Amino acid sequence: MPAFPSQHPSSATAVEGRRPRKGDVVDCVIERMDARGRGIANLAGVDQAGESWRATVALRAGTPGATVRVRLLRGKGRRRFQGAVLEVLDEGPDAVPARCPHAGVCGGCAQPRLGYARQLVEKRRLVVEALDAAFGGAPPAGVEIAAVEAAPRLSGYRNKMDFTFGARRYVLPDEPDGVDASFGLGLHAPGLFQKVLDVEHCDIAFEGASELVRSARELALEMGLAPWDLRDHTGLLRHLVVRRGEHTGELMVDLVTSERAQELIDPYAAQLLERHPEVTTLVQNVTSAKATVAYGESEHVLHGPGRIHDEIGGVRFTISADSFFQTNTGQAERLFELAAEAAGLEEGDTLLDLYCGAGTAGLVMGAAAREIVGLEQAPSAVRDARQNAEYAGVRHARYIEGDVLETLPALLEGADALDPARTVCVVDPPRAGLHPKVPGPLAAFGARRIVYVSCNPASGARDVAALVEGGYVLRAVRPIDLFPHTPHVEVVFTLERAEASS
């Protein structure tokens, strides 16, 4: 199957005299990639009034470097569209051949026909911009922002996957009219959201996980059992996630449904079993949410202990179904790596963990403190994280149950409170950062140094703003990849107090 569907070269249309509108078929070259993935290529031109225009075209299937004819699609205003790629008229310098065989239909991964070494320029790229957003146009006079560092495996590196159950099939432009679309397992086509691509083989999932997912699909195919049709809000099966421990082996499935359907689910999960005796665990989350969330209001253990193990910078860690883990472990060690150089904590030293989930990063960098205090909202991950401790030996670890911004104050400023000249703060807060409430007290507080990971740099560098603006200097950026053949990058930011570091 070709990369894109071609068009002759008579359909090309030059935007000469005018600006350019939604239907206008043009010739350009993708400059760079967005922070979602897509390509962008600028245009350019002298309107009839003999006045200047600039446009950019985002693409989805838009690989940097390449020479692309494009028709042109909805857009805000006259200055940013959409496009749809046409025909590729010159790969470029960057372009590789793809791992995959469902790339370019797949949203799993964002630029799989881009060069990792172009995906690194891109990435930094990114940080770049964000810092310079969250600025003011440029970040700190003397910040050292790094090259990302690279992943050492492209293919294979992620621990977990979350495929859709789906009524609505994704049809490839190759199958014959009139094929069934009503059943589908996988990843959604890009775009679509309510569709659904049956995923054969996924080149970035774990080894075994693509022959767990065509087995899931068989035996409900087999079973009549229905999925989830996002818009009707109907069906069975909404998700399939796998999980490996990296360094254990352990496996588990975690089966998530509309509902219980003990009749139905129990027998369906045997047979899955019974084709995978590596699963080491599998259990079912029962959720009534209209939205597509892959975890449940109830869980139910259908075999094994409902939990599988994982070890991070020689820590184990308890994971359960609805545990949140770095997804990549070995670039996870590199990076906990980073932020314990970053941390620099000395003897007599409180790590305080922000956002600590199953106490990861706290676990991983803290054995020098003398204390780890983690707050986290989540109950389950509060739990794993002290069970995660007691595992790991760590006695100087107490982890606190609740909203950080509720909870923060009142840990600054009790009876137990932490000495800012002594405390280092490491933050790893959710993709969309801190709430914008939170800074405040954090930079009020004083914190000696705070190491901020980031998996957002657009948030991050937000965040890292408003800290610098309550009284901290941002001292080292450090990029790290953990996603080849997306967008995403995590990042390091390293801050101190200014009195500290004058």
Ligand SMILES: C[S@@+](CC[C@H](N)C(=O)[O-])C[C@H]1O[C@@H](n2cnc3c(N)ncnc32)[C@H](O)[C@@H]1O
Second form
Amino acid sequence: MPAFPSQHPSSATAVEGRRPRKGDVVDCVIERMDARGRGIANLAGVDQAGESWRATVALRAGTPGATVRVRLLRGKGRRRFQGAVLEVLDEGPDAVPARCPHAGVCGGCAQPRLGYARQLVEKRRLVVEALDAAFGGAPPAGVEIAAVEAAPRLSGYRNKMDFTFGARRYVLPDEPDGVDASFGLGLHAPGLFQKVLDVEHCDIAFEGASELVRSARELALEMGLAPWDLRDHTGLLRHLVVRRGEHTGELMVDLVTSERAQELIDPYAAQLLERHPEVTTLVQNVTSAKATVAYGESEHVLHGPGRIHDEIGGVRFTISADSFFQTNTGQAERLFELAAEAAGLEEGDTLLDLYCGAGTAGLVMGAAAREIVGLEQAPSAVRDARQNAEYAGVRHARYIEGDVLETLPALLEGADALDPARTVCVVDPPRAGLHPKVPGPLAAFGARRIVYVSCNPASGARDVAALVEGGYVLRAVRPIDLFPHTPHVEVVFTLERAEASS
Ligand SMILES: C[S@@+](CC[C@H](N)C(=O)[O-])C[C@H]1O[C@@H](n2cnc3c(N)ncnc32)[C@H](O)[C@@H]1O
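I would like to compare: after the form predicted alone, may I see the structure of the form predicted in complex with the ligand?
The next block holds the full complex; its first chain is the one shown before.
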């Protein structure tokens, strides 16, 4: 139980005998991590009327297991507060030294000080809680939720990083007053979306990424290029996206700017390339949109072929600046192994690859399939998927461009409709999960199996519950970690058509 009211009365507000309020200072134990990576502490007590009360406090940079002194900030009602850690009283049994110089001030990793074994426990808890919530209390009987499969690499695992340029640099507490804060290149400080923390070294990025960031910053400052102001929407440089093919070593720099500004950008790109001959391609994406998107309205290839390649499961993939590709190559390979096991494809089956991106899942898993049909919205990803299939010598793949909401019903009702008994479906949507109108037709079609690869347990569990409602049986839940030090966890859900599994 949390220590509440405070065992350190010297600095704790006297809250004994009443319910906690904004501004109170309390000591508590952080018990768990939430889906946003925050530490959650439970508070409990008895009020003046003798009624017991319970509340929670969510703490950014709060490490589960630690005992902390916190100030209660705004809350939702009287039961859910956000808080700020004032002091760590005891780091707890699961704390480890952070690997990164920016731990605590960078929004990139939410739990840089939590030991990895405990991270996995917390991630599994998120999966269990999501299933409990989606199935009204507990997942269907007989479904075992496996332990989270660990990532072998805790550092340098990301093959892509999107760094932000900003005209409002986050000033560290130990910097002198009045220091110049008009240029930053790095990641956002947590909760401060207009401010950018200068990143010197990113521990989770691929080796070489940090050097590129440092050069890009130095050169931009030397050349007087204006960073984007996230509040006023002015400035030139918006994002520096760096990507490396883990198996090929090919390296892409994607410079996202607010306008083409050729006279400024071309010399900047030339200098960056001079310092970093290892960069195999450099593209500029121009976007004038106010939103902080890292892809553009127009793309200009300033060096190299404008694409890089990587491999998953022995299949070679082409990656262009604006197409989705799994960001942890090694673990993506393992993810698709799990998905392939779950799919249990048989000779002559059709593999329906929904939200197929550049075709990855289908091409890695679908060698035995009679046909692979991929559905994907992003035109560039569809283009890449077609090319990837061609490179891989896969002739039995076809890709349909458009929103799954429209392309799926059209495909399933079309003249060449698929045979549900001979179809296995892999579904890998973005974090929001399926549009509420997708599970219905998908379940009604009745593919023999659905393998739902989820990057968000909450939306994944919700959609799985809808598919169960539509006649599927949930057979297995296999979480796997692709993103150490963050709250993210991927889950492979295996669903079988009820009659096929009885
Ligand atoms: C998580 S990614 C998965 C991609 C692929 N399975 C892979 O592993 O590389 C999700 C993909 O869904 C696509 N997408 C998002 N919303 C979509 C929609 N409504 N219809 C079709 N595709 C969509 C995105 O463009 C992205 O490529």
